[in-house]
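Next up: just one chain, as structure tokens, the form predicted alone.
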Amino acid sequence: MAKRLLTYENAVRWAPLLVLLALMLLFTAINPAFLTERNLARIAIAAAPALMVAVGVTFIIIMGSIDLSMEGSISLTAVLFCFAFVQFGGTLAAGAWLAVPLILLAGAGIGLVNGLVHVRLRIPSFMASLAIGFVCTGAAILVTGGDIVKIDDDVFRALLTWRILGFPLMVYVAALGVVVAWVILSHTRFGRHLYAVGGGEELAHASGVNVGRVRLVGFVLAGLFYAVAAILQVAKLGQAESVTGANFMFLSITSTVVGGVALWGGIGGAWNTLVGVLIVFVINNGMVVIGLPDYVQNGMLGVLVIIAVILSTDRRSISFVK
């Protein structure tokens, strides 16, 4: 019985990475040009901002939390950040690179206000993220008035036009934040009191975790991923918007739970993140490369997220799905 469970468990655990290579596969097979340099670092491209984002998720998640703050909080700390580069100077060589700490700086705020909302008023994460992201959102309209606000520079657009071994700079930016996250999550004392809070609360807390502590510094973090994005993203498009943020909500939790974090706390990781982030950009451009239309990614996707959540949970132990 154990030899079967731990055989099931192997399987759980290496059926995301499974499924990217039997996708690659797929694709290469129906179309060559797939698998050539080119089209991997465009996939690499698309998928930068949002696998720090999806990283920046994964904190919440794994503590039995959800964040839905990230499509307004990138949107704002996208914003302020093409204006304070502007500000600055407008290039790196003449100062704009003091943008960059302050938008880190802005967007772990903003995580930290999620996150007292959150905690302080004892409201759901889920209510008290998505009002956030609204509230962001609001503010980059009324900071941009509608309009884009765009950088000229082309120093800082080397993080998408300057290649090492064929991948843009940015690609390599966000390889070292899934380290980081990495580092964080499976080397250091909070990464074992997060996954000790997401696996149970009450008894985290009976063993001495600091549990309302533990959840502000994973929204801190959380934000510091979101600006992370927000700052590739401006370097991936030139400019920035009050809609900057779009559809980051989607893709981010759709990569985490495909990649197999458990959306109920205490499964998962970076490498799971990473896993489920090349698992979505790799069906939306492999679709891409064949033909097929958006619809038919989006159902894909939909059933990844099904299976995903059926392979990694025991329903036999639940009574009843709310």
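What we label the rigid core is the largest C-alpha set whose atoms superpose within 1.5 Å from one form to the other. Residue numbers count along the first chain shown, from 1. Predicted model, so just to flag it, every value in this text is computed and none were measured. What changes on going to the form predicted together with its partner chain:
In the core-superposed comparison between these two forms, the C-alpha atom of P32 has shifted by less than 2 angstroms. Relative to the superposed rigid core, the position of the CA of L23 differs between these two forms by less than 2 Å. Comparing the forms between these two forms on their rigid core, the Cα displacement of Y295 reaches 2 Å or more.
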Contents of the next structure:
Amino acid sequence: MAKRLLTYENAVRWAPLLVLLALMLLFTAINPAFLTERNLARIAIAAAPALMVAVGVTFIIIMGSIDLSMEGSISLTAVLFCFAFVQFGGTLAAGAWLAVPLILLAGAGIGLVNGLVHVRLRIPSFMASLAIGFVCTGAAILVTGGDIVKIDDDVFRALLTWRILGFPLMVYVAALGVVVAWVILSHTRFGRHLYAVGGGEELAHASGVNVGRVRLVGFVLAGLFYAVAAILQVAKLGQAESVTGANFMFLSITSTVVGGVALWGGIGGAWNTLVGVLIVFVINNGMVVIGLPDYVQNGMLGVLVIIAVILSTDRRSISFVK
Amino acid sequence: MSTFIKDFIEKETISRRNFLLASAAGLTTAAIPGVFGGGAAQAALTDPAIAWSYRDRASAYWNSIVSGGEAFVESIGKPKDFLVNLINEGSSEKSLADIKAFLAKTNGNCAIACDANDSPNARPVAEAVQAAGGYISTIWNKTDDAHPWDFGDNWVSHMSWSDEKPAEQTARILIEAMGGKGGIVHLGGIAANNPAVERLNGLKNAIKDFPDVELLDAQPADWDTQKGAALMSQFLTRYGDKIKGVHCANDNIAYGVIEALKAEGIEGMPIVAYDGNPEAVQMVMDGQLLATVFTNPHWGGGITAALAYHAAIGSFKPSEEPKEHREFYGPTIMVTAKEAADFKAKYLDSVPTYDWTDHWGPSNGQIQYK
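Can you switch from the form predicted alone and show the form predicted together with its partner chain instead?
Below is the whole assembly, all chains and molecules, this chain first.
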């Protein structure tokens, strides 16, 4: 006897994906050009850096904290990446590839500082990460002096221009990032600890989980993913400046929640985040493609986000929402 | 408590009390100058502090404004850091609060250059400066009904740039490159910003003369590279090959457009931009952009501070100047492939030295209201 398919739990679990498919059907019905390979690739390009940010913040949200440092973190790592890239020869072939591991380390370092401030100084993650984000933005302005740093290397830009099966290389990099995050969350002990901390910190602590260390590693991982996002963003635009990280905070947290990762922790995963990011970018793209006037677009995005959250989170199990 | 904080709180309390009293009488604008004896009877200030209040350090444009301000303070024999930076980060509330704090700190003995961030904020800023007896010159944002000459000598001047004509000119260059026919998309600034409206109007004016040219779509990209790239790729899905030319409201958007086209392997699309930032001028030289428009922010930044300062020390009396010296347009310079190299050598590779006592030389006539 098969288990009942149409349970409330199943409905909630699959709701984000159904919302995504429904949106795609809707936009395609109004303008068939929406569902062309070219347009799907455009959505994927726009979404790739944001997806890495959202995956990064997913680690943090799952353990019941919040990370608001992404805008500053991305701006700073993007700018440093461009400087390092130019410093190491300006082309991948000349040795500029060194900038990649260097910036991943820098990103992880920022995450570590974030985690240390939060865990060791016992400052709420909300305040700690916000403050670190501001520091990073300031540092990015300081090192650039407000100027744009450009990268002009066709080999590096192949991340944007080289296509496999119609999608640029950077989309595959982002996909790989999601798989890595999924493995970490679902198939490692650390991943289970993240859920345990998010589900109930006291209980996790009582069960012998080193909560402080789990939090630290979570922030380091997030910082690492932000650095990947920064590199993809530079690949996408060929430049970095102190506002390169702008808008990522709202975008990534909204996407994560829309995909069904609960802000109170312990619920959701990498696939939820992937679907959430796609929902937000499909809406953004679709609204222009079907020709919605610009003054309706923001309002529409807000309404759709609320609907998606209503459908995709199991709110029966929580007694209050803050 | 430090005396500064004490002074500040005292000032704030006094001005709030006055504001309440005046509001109660329904005479906010008229009453405050009355309380302080009005601007006309003021004596000139000696050695006023100088500040620039602006959005942020994260763009070439505002950095250029600040460099002009610093060049001016150096010209009066002060170090660069004599210029106080009041950065509002795009918040009108912070803009006003910073200026009030600066007025309190200097006791009104100050000259302020300012972009009020949005139009409605210009009036409360000017009122605060007048109430404290300081001097202010503004650029870009103010409402049409607020005029410096209604604020005695304290609101020295307002400079803006009329973007409609230059944007129309870039549109004509664009249409010419398109062979006089085909579809254009416009990627605009923040929808409610004055320059965004004017730059789109300029495009619309130019299109009227070309029956075979169609404005396919115009949507805001918020002055932003990232949004420019995303919006351009969405336009490509909606209009595809119908797009024969791209009209961008500023250089930053154009950078994003160029990258979005690069991702699609589209080359040689006619694109025009606005602002004349160094990167964009280079792109004009490389043939990636057809044209951009330079508004000389370095001069704008210097002269705005200079006007406030010289009015403050009594070099001239604003209320005795004609109206075209109180509200005027700043200079605009068209940069196309033809003049890009000369332009770069003259304005970007080396910064020209300006005579900061020539207050109105490069300006462009009195501001006209429709």
